[in-house]
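Below sits a lone chain in structure tokens, taken as the form predicted alone.
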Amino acid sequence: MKKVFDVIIIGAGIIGLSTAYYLTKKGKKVLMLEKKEIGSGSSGACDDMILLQSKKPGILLQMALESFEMYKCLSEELNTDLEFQTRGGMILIENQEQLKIMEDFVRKQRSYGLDVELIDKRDVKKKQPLVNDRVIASTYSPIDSQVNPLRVMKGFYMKSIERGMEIDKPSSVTALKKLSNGYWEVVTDNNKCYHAEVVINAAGAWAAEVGKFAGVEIPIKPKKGQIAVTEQIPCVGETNIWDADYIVTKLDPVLAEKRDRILAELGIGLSFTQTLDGNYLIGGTREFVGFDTKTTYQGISNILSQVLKFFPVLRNVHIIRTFAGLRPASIDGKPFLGEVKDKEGFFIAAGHEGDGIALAPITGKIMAQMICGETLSLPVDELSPDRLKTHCKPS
């Protein structure tokens, strides 16, 4: 006998789990399918950032600000310590070219309500006394935050299970078919068959592979990010740190052409954040290498060279492990949220790239609102799966 659900979610990463949480909160009968283990993809191999400063002014910054407000209450709501912390963040600026671009970037972000400012070298030293003198200025936002992704996923999962969500793992989708009665039929590799009015593709870096089963071509590719983890050490400075180099090259094509070849090829953008336990996460690369999740000497050594450039004091700190995850990168840098045209009942919630942790709460809330036919918390038309003329084939 086939089991029938209101919604089937494919992918038990942080986006799928958040969506399940908000759907079960509205009384929906949800099944989650996961081909490996909960959080075994990108969500379990990432850093801990809720970085607001990196978001371009527009819908992604609006979503990040909304998620930030939601995270403030989520530990209590989920009855789980999410290790949510607001330490603030700084993006270090090394030269006048970077400064000019970041001045304009900050001005636009402030117009969207982000609490961010530019500070001079003297104030940089007050917040980061151990930083190299090469830094001439920095952005500073007191609300950049962080959270433990594993605890967030556990919180969403446990509450959803309490409300009746079922999960089938390990279970890979082998077929998706729209039936004449309006339901979707989902067949898995363990010879199970499920029916649901709605299917949500929340498979992250594997979303394009899942889309093929429904006859939908989704322009999402895996982008590898390598990260190094230090031993537990005292705080290096007041805030978490990023560098401006990668950000400005995304904003200015001229600077992108001038960038160091190796850094450009590896897509290195420095992030330096400390966990509650005292370990620092140092990232990261952004590499299109398929589904390869192996760390490399070239990637890790260049990441460490970048952090030592800013903080030579770290030279004798031990690296205790390295890991890599696959960011789900869309062709235009924005996630796909919504129903696919001509595939009624087939939704996508994927393509967040490095913003999955930051945007998970608001993404889950909006997806639940869409499926329940409610007014959305934010207008996300520009994130529609059809904005890039997603191609559909008969399923």
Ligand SMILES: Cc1cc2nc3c(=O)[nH]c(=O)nc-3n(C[C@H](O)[C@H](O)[C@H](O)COP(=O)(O)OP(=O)(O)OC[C@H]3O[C@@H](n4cnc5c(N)ncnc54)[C@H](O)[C@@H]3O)c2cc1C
The other form holds:
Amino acid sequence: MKKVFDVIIIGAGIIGLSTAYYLTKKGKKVLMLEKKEIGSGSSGACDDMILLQSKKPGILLQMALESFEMYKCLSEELNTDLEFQTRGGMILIENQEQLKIMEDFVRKQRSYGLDVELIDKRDVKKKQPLVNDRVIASTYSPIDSQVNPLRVMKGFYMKSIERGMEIDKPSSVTALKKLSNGYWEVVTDNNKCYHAEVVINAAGAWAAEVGKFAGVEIPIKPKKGQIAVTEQIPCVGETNIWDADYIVTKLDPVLAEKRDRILAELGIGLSFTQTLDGNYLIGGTREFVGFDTKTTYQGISNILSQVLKFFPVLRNVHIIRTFAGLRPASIDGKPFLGEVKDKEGFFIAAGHEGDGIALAPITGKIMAQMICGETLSLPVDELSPDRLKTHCKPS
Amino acid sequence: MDETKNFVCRCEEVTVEEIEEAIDNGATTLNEVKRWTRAGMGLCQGRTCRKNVARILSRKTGRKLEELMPSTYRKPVRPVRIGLFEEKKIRGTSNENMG
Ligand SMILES: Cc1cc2nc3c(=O)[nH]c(=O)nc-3n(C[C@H](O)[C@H](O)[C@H](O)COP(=O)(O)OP(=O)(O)OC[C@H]3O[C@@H](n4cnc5c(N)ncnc54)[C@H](O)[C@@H]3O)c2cc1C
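Same protein, different condition: the form predicted alone was shown, now please give the form predicted together with the ligand.
So here's everything in the complex, that chain up top.
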């Protein structure tokens, strides 16, 4: 006999697991299918930031703010220490051009209720005494936070199992079929076959592949990010750090043109954040190189020279590990959340690119609300997979 | 002496008990144990504890050691000083993988 579930989730990354948690909370019978291991995708190979400042004002900033509120209570709810902490964040500014753009950006974010401001060189030095003199100003948000994604996944997973979720791993989905009784048939490479009314594609960077099984084109590509991890050291400064150099190129195409060729090619934007254990994570690259997850000398050495530019004091600190993950990058930079038109019961929750950790709680909650036909916590119409149609049209 | 309190991973101070607990909670591979406990994520990157963690997983799950996929090895092989990258920098000329 085939096993029948209310919902089958494809992909045990942070998005699939969060969705499983909120669905089992509502009493749904959930099956999780994972091709490799829990967290073997991007969610196990990334930074740990709930970065509010980098979000363009709009739905993603709203979702991040909502997730931030949710994370505050999740450690208790999941009975797992998620290592959630609010250390604040700064985006370092090196010249007047960057300053002008960041001023405007900060103004817009404030209008969405984000607690962020620009601070001058003197205040930068107070918060970051070891920073190089080249920094002329910085943004500062006291609420930029972080969380340990591995802990979050473990917490979601264990609570979902407690509430009756089943998991089959390693088990890769290889075919999807809509049956005449309205159910979806899901076939896996270990020769299992499952039925459910609802299937959720939470396969991250692999979402396009899974979409094909259902006859849906999903414009999501893997965008590789390399990171270097330092040994455990004392705090270098009060907050976590990013550089404006990369962020402004996303906001102003003219500056993007002028960017150093190699930094642009590798898509390097500095992130410099410390885990609770004391290791610093130094990132990162943004590369379209397929599903390759190797770290390269070129990538890592360029990341490290960015951090040395701002914090020469790190010269004598050791790198103990490097890794790379695949961000699920959607064509317009926004995730796809919702049911696919004309494919009743086939939902997508993928394409969070560099924000999946920050957006996981609210994504899971909204997906569960959609599937149970409830009012949504936030209107996410603009994230609907319906926009696929427009993107698929030949230009 | 209570052996479950012995450290398996000395860098991250992870005990036998913690490894066993992760397995009881559903970790079925060496990578999953690593991600859930941090065993093998410290300064030595699992050089000393990798085999011991594998033995515990094998004992608890009844699977043979050879059947367990080793957890991912991450470069660099030994800790490297950040300054060294700066001194050796080959900008853009080399796309080789790290050593
Ligand atoms: C270097 C780097 C730094 C980052 N930093 C941050 C940060 O600071 N803050 C933040 O919010 N986000 C960050 N991100 C982004 C974040 O990691 C992702 O957005 C998030 O992990 C995506 O989660 P996911 O569950 O959608 O995908 P994944 O974690 O990739 O999960 C997808 C899962 O689906 C499985 N799968 C694929 N195909 C199949 C199949 N056919 N059958 C069954 N299973 C399948 C895969 O094995 C995988 O486990 C970063 C990413 C990178 C790479």
